[in-house]
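Single chain ahead, by itself, as C-alpha cells, in the form predicted alone.
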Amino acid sequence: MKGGVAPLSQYSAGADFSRKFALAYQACIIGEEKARRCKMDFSFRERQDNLERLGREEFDIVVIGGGITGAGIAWDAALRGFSTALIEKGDFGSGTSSRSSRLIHGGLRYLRYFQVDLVYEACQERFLLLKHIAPHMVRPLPFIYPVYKGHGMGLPELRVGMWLYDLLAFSRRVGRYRMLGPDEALKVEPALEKAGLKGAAFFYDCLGNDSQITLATVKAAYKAGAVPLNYVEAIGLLKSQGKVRGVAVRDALTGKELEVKAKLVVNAAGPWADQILAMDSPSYTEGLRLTKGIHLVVRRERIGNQNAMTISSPRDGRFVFLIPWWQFTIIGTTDTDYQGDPDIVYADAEDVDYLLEAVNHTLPHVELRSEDVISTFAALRPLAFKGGASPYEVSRKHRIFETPGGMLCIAGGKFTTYRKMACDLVDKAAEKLAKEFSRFPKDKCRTYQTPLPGGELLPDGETLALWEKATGLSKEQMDYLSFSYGSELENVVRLIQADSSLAEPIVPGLPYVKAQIIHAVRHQMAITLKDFMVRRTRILYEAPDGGLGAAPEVARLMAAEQGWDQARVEKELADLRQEWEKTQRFRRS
C-alpha cells in the first residue's frame, strides 16, 4: 500500500466484466436513448447547446447550485425521468465541494455529540461510494489515532468510540479497527512522537477525489438527460400567482439573460442559499449558519506520515486530520463562524497558526512552520441548524424545507452523504410534482446502484500496465490519473497515442500531463484556466508557484481548443494569479 493509498487495481470490483456487458448494463439502467447520449462529449460545445435549451424548454425541476448536493439532485431527478436543468454561477464544485478534506468517512467525531444516526448514514453511504458509485475515485485509507498522556481523548473512551464506529458500519465497514500499544503504534506509524504515547487506534475510512466526484456526478446527470450549465447565475425568480415557477439567469461569459421556466425550483446553493431565499421572500427567517474551514498543503516528507492521522488541537480539543495525498499532506480543518462575503473566503494567519499549533503539539519533532506551507484553501459549511455554543458542536445533518413561494431548499449535510441528501430532496420534489401537476416519476431512486462515469468498468492492473507502456507515463502518474478518471482514462491515453507531446508533464515533479488539458475541455466542460488548474487538477495548490510558470502553456492549449483571443488569454492568466494570491494571503496577515 503506497503512501497510505491502495492501488486502484486492488479494488477493481468490476474489472472482470467485459466492456460489452458493462455497456449493456448501462443501457438497462438508464434506457437505450440515454445510453446513446453517454457516448456524447461533455465539452464547452455542449454548454452552448444547453444554454439554448434553457431558454427554449420548460423543465420539471431547475436546480440552483452546481456543488455536490445540486449535482446529486440533478442526477437523481434525471434518472427518475424528470426533465431537469442545473445552473451554477461559477464552475461546477467551485465552492465547498472542491475544497474539502478529501475524506469519504463516517464521522467518528460525531459520536461525541451522540449523532449516531448521522454516523450510521455516513457509513452506509461511504460503502456505496467505495463499492458501487465511485470505486475509481474512492479508496480505503488507513488512519491512526494516537493517545498521549494528559492530552485529548483517553484510551478507554477511544476504545468505546471505535467499537461503536465499527458496529454502526456493520457488514459495510471498510476494515476492522485495532487498538495498538505504544510500541506497535510506532511500528505502524513511525512519524508519531514517542514521549507520552499511551497507545493508538488503527482503523479505516476512505480517501475521495472530491472535485472529480462532483464533476462526474454532473456528467452523470447530463448523460441521464439533465441540462447542466456552469457560469450561469440566478439573478431572480419567476413567479406566477405567488408561486415560484422558474429562474431568471445571466450567462457570465456573454452577459446574455434568459428566463428558465420550471414547475419546481430547488435551492441547493450551499453558502449562497440565503441569497436565493431572499429572492423569494426578503423577510424569510430560515437562514443558515456559515462556518469556515481551512486546510494547509505541505510536502509529505516534512511530516513523514505513512497513514492518515487524527490528532487533537490543544486549544479546544477539536479533531485535526493529516491526510496523505501522494507527495503531499493535507492538514485540516478549522471551524469558525463566518459573517463575510461567501465569494471571498481565504485562510488568514490565525487559521494557519491554529493548525500548525495542533501538529507541533502532537508531533513536536516535526517543528512545522508557516514557511513549510505550500498553499492553503478555505471553504464555507452551510450548516442547517444554528444551535450549539461553538460551530464544532452544531449538527451536520441536512434539512429540507419549503419557502412560501413553493421553492424547495436543502442545507447542511456532508460530502459523504450527498447521494442520500439528493434522494430525500427528490422524494419531496416527486410528491410535490405529483400533487400539483400530476407529474409522476418513471422510476424510484436508483443512484445507489448506478456507477458514475468512469466507474462502470474499472481498468485492471494489466490494462493499466499496458497504458503505462503505451504512453511512457510512470506508474505513479498512471495511478493518480486512474484515481481521477477510472475507465475514462482511456480518453487521455488515446490523446497521448495520437500526439506524444501530450505526455509531457505540465509541472515537473507533479503527475499531471498535457493530455489532461485537452481532456478537460472536451470531456469535463472546463471553460476557464482556473477550472483546469484548480479543479480538474490541483496544480494551483501543489506547485510552489501555484502553476503560474506553466499557466501560459496551459492557456495556449485551452485557447486552441476554444478559440480564445489574446485578450481572453491575458484575462485568464490574471484571474489565475488572483486565485493563487488568495492561497498565500495568510503570509500577508
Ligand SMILES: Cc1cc2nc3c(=O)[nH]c(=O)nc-3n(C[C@H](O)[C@H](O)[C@H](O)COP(=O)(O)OP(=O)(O)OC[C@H]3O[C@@H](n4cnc5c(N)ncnc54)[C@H](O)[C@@H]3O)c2cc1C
Given for the second form:
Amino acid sequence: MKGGVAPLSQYSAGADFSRKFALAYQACIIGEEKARRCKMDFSFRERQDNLERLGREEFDIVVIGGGITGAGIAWDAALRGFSTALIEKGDFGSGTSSRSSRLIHGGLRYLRYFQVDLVYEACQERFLLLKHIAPHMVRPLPFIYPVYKGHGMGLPELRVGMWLYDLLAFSRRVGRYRMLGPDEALKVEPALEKAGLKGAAFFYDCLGNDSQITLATVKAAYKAGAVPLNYVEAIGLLKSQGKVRGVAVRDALTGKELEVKAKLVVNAAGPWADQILAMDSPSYTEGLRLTKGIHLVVRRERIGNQNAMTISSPRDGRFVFLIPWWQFTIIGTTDTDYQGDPDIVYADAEDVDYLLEAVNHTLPHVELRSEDVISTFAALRPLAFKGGASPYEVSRKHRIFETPGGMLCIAGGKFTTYRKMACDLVDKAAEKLAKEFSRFPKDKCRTYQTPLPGGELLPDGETLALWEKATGLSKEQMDYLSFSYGSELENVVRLIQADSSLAEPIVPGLPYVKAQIIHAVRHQMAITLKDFMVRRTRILYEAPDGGLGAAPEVARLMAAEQGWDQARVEKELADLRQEWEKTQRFRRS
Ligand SMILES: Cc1cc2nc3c(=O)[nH]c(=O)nc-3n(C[C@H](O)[C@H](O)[C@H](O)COP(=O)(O)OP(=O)(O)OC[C@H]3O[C@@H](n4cnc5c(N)ncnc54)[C@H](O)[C@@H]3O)c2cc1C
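Swap state to the form predicted together with the named molecule from the form predicted alone:
To see the whole picture, the full complex is given below, headed by that same chain.
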C-alpha cells in the first residue's frame, strides 16, 4: 500500500467483477483481437504506431479533420469494417468542437425559422446521446426562458413554441415543460429580475462535455480499428487520372511528410473546408459562409443562476444562453460574419459588449462588467447554406456534396447531430466504394446503439462514493471527473491509489487533479501542454491566470511521461501563454 490509500479492490469488488465480465463478453462477441485493442492505451506511443501505418497502408477512407464531424465519420466507417484513417492538423477537437455552447439540444430557436425537420432530428439525436452513446458526458439541463413586458418573445408565442418543441421530441423528450407565472418563475430561478416579469417557460435540454465527447469519439474510432492522428496536416491531395486517391500530409511534430493512399477522401475540415476544396481545384468553391460565435466565462455567483437561462439581446432579439458549468456560468453566443484566418479567431471588445448588454438588459441587478469576465473563447460556424439576411437566420442543417475529383465533403450541422451527419456521409461513401471498387461494408450503421468509451458500464452512486473514499477527492470533484470520463474514471482512481500525490489539485479551487495529467497522456493522446490545459481540462478558461502559474508543474509531469527536454518544456509554456493571451485580447481591443 503506497501513500496510505487502501487497494481499490477492497472498495469495488463488485464493479471489478462486472468489468471483467464485460471484457470476457467482448472477447466472445467481437473476437480476441478487438478485445485486446479495447484494453490498449491511446497515447503518444500509439500515435507513433499510427503514423507508421499511415505511410504503409492503403485505406478505404481517409478523413481530413478531427473535430466532432470527422471523428464521428471515422467511428462509423470503422464500425462498418472500412479501413479508415483520420488526420487532424492540431489536437482532436481544437477547432470549433471544443468551443461550442456545450448544449446537446433540439434548438428551440430554429422553430422561429420553421426548421421543424432540423429540430426533430436534433431531438432524436439528443436522446441517443443521453441514453445510449454518451450517458457519462451528457446530462439533462433544466432551462428557464423568462418573458418580460415589452421585451423579446411574448407569452402566447412562447407557449406555442414550447408545445411544438415538446411534440417534436415526443417520446424522446428529456423532461416535461411547464409554463410558470411570475411568482413561480422567481421561486424556480431566484436570479431572475422581478420588475416586468410576466412569466416563464421551464423546460429541459442537455449539457454536453464537447471536447471530451470529441476525444471519446476519436478513441471509439481507434478501438473499432481506425488509425487516428493528431498533429498531422493535410497539405495536398494525391490524384490519379483526375480522381482524388489520397492525401499528402505533414507531421507537425517532426516536419516529416508522407503520402497516404486511399480509395476515398472525406473533407470534414469544418471552417477550413474551403481550403481543402481548393486543394482539389483552386477555382472550385461551394461558398461556405463562416460566422463567428464567442462565449464569456464568469463566476457563477456573479449571476446566481441555478438553471440554464435563455434571454434575448435587446439589439437584435437573438437568443443568448447563460449556461451553468460547475462554479462558472458560460454566456454565449454571438453570430457575426467572419472573413479572417480561421486559425486566429478570438473575441474582441465589441463581441463582449454585446453579451454584457444582453445580460444587463434582462438582469439589470447583476451589473456584469468586463472585469467579471475570467476568459473568452471564440469559434467559427461553417454554414452550408446561403440565404438569410443575417447569419443567425441561415440554416444549421448539414449538406454533403462531391467534388469533381470525387472527394466527399460535409459542411454545416450541429454538434448534437454529428452521429446522424456521419451516418449519412458513410452511407454515401459506402455507395461510392461499392460502385467504384466493389468494396462492401461488413455491417450497417451501428453508432446509434454503441456507447463511447467510458459510457459502457457507468459507475453508480455507490461506486463513486467508494472511489471518493479511496482517493480522498470531494463529491464535487468526483461529479466533475465522472462527467469527463465515465467508467474510465477508474484509471484516474488507480493512478491516485498508486501515488497519492496525484490527488493534489492542479489549481486550488478547481476540481482538476494531477492524476488527470498522466491519464490524458496515456489514455487520451494528449501531446502538448495546451491539449491538457484547454481540452482534457478547461483550466485555461477557468483559472484566473489561465493556469499559467500551475503550468510548469503540469509540463514537468508531461515531460516525464513523454521525455521532453528543457527546450520543449519552454516551447510548451510559451505556446500556452500565447493561447491565454487570445482569451484576454478583448481587454486591449
Ligand atoms: C460559438 C458556437 C457555439 C456552438 N454551440 C453549439 C451547441 O451548443 N450545440 C450544438 O449542437 N452545436 C453547437 N455549435 C455547432 C458545433 O459546435 C459545430 O457544428 C461542430 O463543432 C463542428 O464540428 P466540425 O468537426 O465540423 O468542425 P471543427 O470542430 O472545427 O473541426 C474541423 C477540424 O479540421 C481540422 N483541419 C482543418 N484543416 C485541416 C488540414 N489541412 N488537415 C487536417 N486537419 C485539418 C481543424 O484543425 C479542426 O479541428 C456551435 C458552434 C459555434 C461556432
